[in-house]
Every structure is written in structure tokens, then in C-alpha cells.
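First, one chain by itself in C-alpha cells, the form predicted alone.
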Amino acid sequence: MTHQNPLIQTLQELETEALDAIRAVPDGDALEVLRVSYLGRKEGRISGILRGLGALAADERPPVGAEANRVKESLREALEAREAEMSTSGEDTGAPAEDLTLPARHRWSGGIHPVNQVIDEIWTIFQSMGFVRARGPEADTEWYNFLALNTPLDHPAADEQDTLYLKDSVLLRSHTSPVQVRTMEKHEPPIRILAPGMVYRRDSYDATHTPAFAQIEGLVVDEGISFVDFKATLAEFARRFWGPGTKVRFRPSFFPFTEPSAEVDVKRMITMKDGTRVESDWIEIMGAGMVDPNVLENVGYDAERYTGFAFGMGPARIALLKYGVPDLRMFFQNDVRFLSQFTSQFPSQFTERSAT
């Protein structure tokens, strides 16, 4: 009869014992302590028995390291037989409770930045008067960008503080303007476009400059645009935007491009916290003029019969003033939490400029 040897017996024992406490274990705290207690690596009582396999000889061990691994084996089933069983009977796992009152999780979803929202809604606004869209390269040459604008290259938009330039005469467009010179030069009158596109200067990056910065430019030309056209239609795009309610005045300016020129300002009405209706400052929203006669030659339309005018603004000022948003920086940084006020899951802030 062959002898048993001793730690195998012990094991044996032990598994018994730890079987019928697991089954008795009244929640998921002692689970744990039993857990712990038996299948510990440095306090377990079965890696306390496997600590005296030093002392057998070497044909004695095997048998022993084959138990203890057929014994741990045993106790970490019947642990998650009984854990799996207090879960399903809804006994106390010893697991935090769910909290049900917590709000709903949402699934965050893209949405159209906001800057590109006023561009869209601009467009929207100006198709609906009959222009159509029209686009350029954002790397241009001098001829593009000054010469055929009216603007010679020793006049100061044309130095080299203001302009990026590339190589030789090829630069970084300071402005959407050329895109009108290329659509005139593809196209007899008449013309109506809307050229939106990205511009880049030598600007400093602060609350109300970026180096690099959305624009949007207007051009109509045809027989018989008089200046009642160009106040009229900017006029009424200035109503739409910011709400019938809005006065529009024309400042005198100077442009390159234009002639007469005139900066554009509006005042709009805006809505207090208390809920009351306040009139704005005067805020200037584009430069606009007449198209120079020059402009027209440039192309080969010929300037006693063709007029038109020309205007252009940034579709990201007009957000800081639609969304009452202090810092222009805040529209680049990209900040998640910043932009999803701007989503139609997340209604904004900002929907108008409110006082303190």
C-alpha cells in the first residue's frame, strides 16, 4: 500500500475547509478576505503548505506542486461560482451600488465650428440675392494680389512686414480680392460671387488678430450698379444677419480697389440678462466701395460701360460680435469644451452679447 505523503493530505484538508466556507460566505467582503486568505501569494495558507517542498526529496515534489495547482484551481472556480451566484441573487458583491441618479452619458458628435457657421450663414444670406460661389489659390503672385487691385508695390499692404511672401513674386494671399481679378478675367458681366477662403498677414496672434484668418469677399459687376445697389444690398444683408431692428451707416474710407470707398457699421439690438432689449454701439462689420475703373481695365472690361462694387469682411469678427465671444484666440484652441456650446446638442452661451 502506497503511502500518502503528508502535504498532500494537508492540501486535501484544506480544500474541504475553504470549499464549505466559500459556500457559507455571506457577501462579497468576506469573499474577498477568503480569497486572500487561501490563494494569497505571500499570505495564503496554500503557498504556506508549498514553502515546505524544500524539505522533501527531489521524486517527493512533483506529486505535491501537481496537488496544490489541482487544489488552487478548485477554490478559484468555486470563488467565481460563488460571486457570479450573490450577483444574480442580488446579495450583497461588496461592489459599489450603481448610482442611478447620475445624468445620462452623451455620446459627443462633430459639429460645425462656429466661425464656419457664420460663414454659412453669410452664404446663405447672399445666395438667396443671387450670387453663387466662387474660390482662388491661397498662393498667389503680386499680380493677383496688388497690381491688378489698383495696388502698386511700393504702397505699405504690399511690403514685406504685411505680406508673407514665398518665393520671387509668389505669396501667401493677404486677402480674398484676387479671387474677384480671376473671375473677371474667366467671365463677361454679369457677375455676382461670394469668395470666402482663408487670408494670411504678418499680424501678431492677440484677442483681435490671427496670422492666419478666414475672409469672405463680395464682388457684382454689370451695366448700371450705382452706389443705391451697393447700399442697398449690404443694407439689406446687414438686416438679415442681425435682425430687422438693425441701422446700417456708411462711413467714407479709402481702398486701393474702390472708389468712393466706405467702411460699414451697424447697430444692432441685443438682449440683456434681464431679458430686455438694448441698442448697440456702432460696430464697423466690412470695408466695401465702388469698383475703380482701374480694377475694370485690368481685366478688359471696359469702364464706361461696366460699374460695379466690391466688399469684404471676417466672418471671424462677426462671431465674436454674434456670439459675444471677449477673445478671438478662443475660436483656435480647440478646446472641446469651448466648442460643443456652439453644436445643436449643446445650445451656446453665446447666443448674444449679454451685460454683467
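Because the structure is a prediction, the values reported are computed rather than measured. C-alpha atoms forming the largest set that superposes within 1.5 Å between two forms make up the rigid core. Positions refer to the first chain, counted from 1. What changes on going to the form predicted together with phenylalanine (PHE):
- Once both forms are fitted on their core, the CA shift for residue 317 between these two forms remains under 2 Å.
- Once the cores line up, the CA of residue 54 ends up 2 angstroms or more apart between these two forms.
- After superposing the rigid core, the Cα of residue 73 is displaced by 2 Å or more between these two forms.
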The other form holds:
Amino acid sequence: MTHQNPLIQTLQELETEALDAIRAVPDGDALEVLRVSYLGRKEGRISGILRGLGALAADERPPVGAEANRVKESLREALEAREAEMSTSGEDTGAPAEDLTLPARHRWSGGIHPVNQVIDEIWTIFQSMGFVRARGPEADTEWYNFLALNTPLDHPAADEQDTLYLKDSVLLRSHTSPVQVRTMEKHEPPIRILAPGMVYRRDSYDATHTPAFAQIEGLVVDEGISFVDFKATLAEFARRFWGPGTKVRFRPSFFPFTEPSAEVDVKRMITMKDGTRVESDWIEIMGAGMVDPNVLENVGYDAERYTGFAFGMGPARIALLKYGVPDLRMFFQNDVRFLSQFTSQFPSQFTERSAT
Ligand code: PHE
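With the form predicted alone already on screen, would you show the form predicted together with phenylalanine (PHE)?
Okay, now the whole complex, with that chain kicking things off.
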């Protein structure tokens, strides 16, 4: 063995002592004290030893310096390992505690889609007038979608340009009116149904059209249902939905399954930012009419005895007007920043649900 400088031995003893101390250290604060006492640049014990280097002969300095660096590195690793051990085992590492002044994280709460909110609102109004909910399949046949509704297959609506056919005579319903037929087949009058659902058309996808959209179908059939019932029911709906000042207009129109047919427009009262009230333009909200006797006969009803009215409206279009949304596509993009603006309508309901 070569001659060993006594400082090297001192360094090795110090290493052994320090490693024991680091292993035994109880918490992060004590660990920091150890770090400073061994490795501190000014007061640290290794620095202290190195200060004695100057008294050594030139050829003795390098091995002592090298050993000092090795011991420093060894202690640094041990300190780091102990710190990591304390943080994974949950011991106090002396790292700053959680910042209690940070703002609380926003509670994530769900909401009802604005179009569904409008459907719910419309449903509530008709429910209070004695309507019940009905539904039908989204994939339906030419019979229910067209023929039973007095619509011949050479009618433009039945064209492949407009309707999405699945196979043969099966198609994606292009309106909710087939639910009229399916309901009347199963039930005798009196009928008073509201049938919301998705419908499909070969249409563009732009600000005012989407190839899939919601519709709400309404149907009333009974003895003695007249044009007066028809107008009064829909006018009442419009005033309840848009407010008592709402004007309602029935414009003559044509649908194969209603006779006479009408398009229903409303003129709403709008409150401006400064509180003044102004009238909106006329806006079309639905197609409607008295049920064509051929439709009643197609389902086996006695058209001499029963009469009725039907209507169909697009809740997305109504939501668009109600909320001032500029583009129908926004209802489909599911951008949470957009949708979350509509959640405040049901705050308590949803906060409670998400809390459990
Ligand atoms: N089904 C028609 C449409 O989609 C709307 C409508 C329903 C018209 C009921 C009259 C009666 O355009």
C-alpha cells in the first residue's frame, strides 16, 4: 500500500459519519441542516478540510482534492436519495406545503344541452295542456315516412336527393310525422301527443342547415276538433313560450298530410339593453295544419267522425333565436366553452347531483 495522507482518512471517516447521520435524519429541515454542515461552502466541514490543503506539499494535494470531491459527490447522492425517500413515503421533506391561497379549482358540473333545454321547455307547456310524450324509430319505412302521410313517392321530399335511404324502402326518417301514424295505429282517439326526436335529410352542413336535427311533432285527434282549437292551442303555446306580447300569424301553406296547411310565424317583443321594448321581425316557427282525412283513413280512423291538427317545429332553430346563436353548427361542436354558457339554467339541480 502506498502512503496515505491523514487528510484522506479524515475525509473517509467524515463520509461514514455523514452517511449514518443522513440515513437517520427525521425530517426535511434536519436534512437541510446536515447538508449545510457537511457541504456548505463556507462553514461546511469538507470545505474546512480543504482549507488545510495549502499546508500540504504540491504532490500531496491532488489525491486529497480528488478524495474530497468523491466524498462530496457521495454525500450529495445520499442527501438526494433520503429526500426522495421521504417524499414518496409521505414523510415531511420540508418542501413548501400546499399553497392554501390558490383559488379553488372550479367544480365541474354538467348541463342540459341548449337544444334539449328548449325541447324541455316546449314539452312543459304542452304537458300542461294535456299532451303526452310519444316516440318512434329513427330508421323507418317509406310507408310511415311518406305513403301513410298521403305523400306519394314521386313527391320531391321522397327523392333520394333529399332523403337518406338505408336499404330498399327503409330510410332515416326525414321528419317526426311518422310518429303520428304509428301512434294512431296503436291508439284510438282522443290523441294528444308531443313527439320530439332526431330527423335526417340530405342537406348541407352550414350556418342554417344540418343533415341531422331535432324536430318536435304534435298531434291532436278527437271528435269535434276544429280550426279554432288548432289556432288557439298554437297561439297559446307561442305566448307562453315567448311571452304574452307575442303576435302569432298563420300563413297558408302546403303539406301533403294536412289540409288546410299553415306555416306559423311569431313576432316577439324584445327588451333592448336600455330597457325599451321593440317588436322583432316575423319569424317562422313551425309547419302545421288540420290532419288530412286520407291520413286518418290510412290508420283506420273514421274520418267522418274524427278530425285533428298536427304541427312540427325545429327546436334548434328556436334555440338559435332564443339565445342569439349565430350558427346552427355550434350546437353540434360540443365546445364546452359554448355549452357551459347555458348550464346556469339548472344550477341547483346539477350542483346537487354532481356532489354525490
Ligand atoms: N313534417 C313537416 C316538416 O318536416 C312539418 C309538419 C308537421 C307540417 C305536422 C304539418 C304538420 O316540414
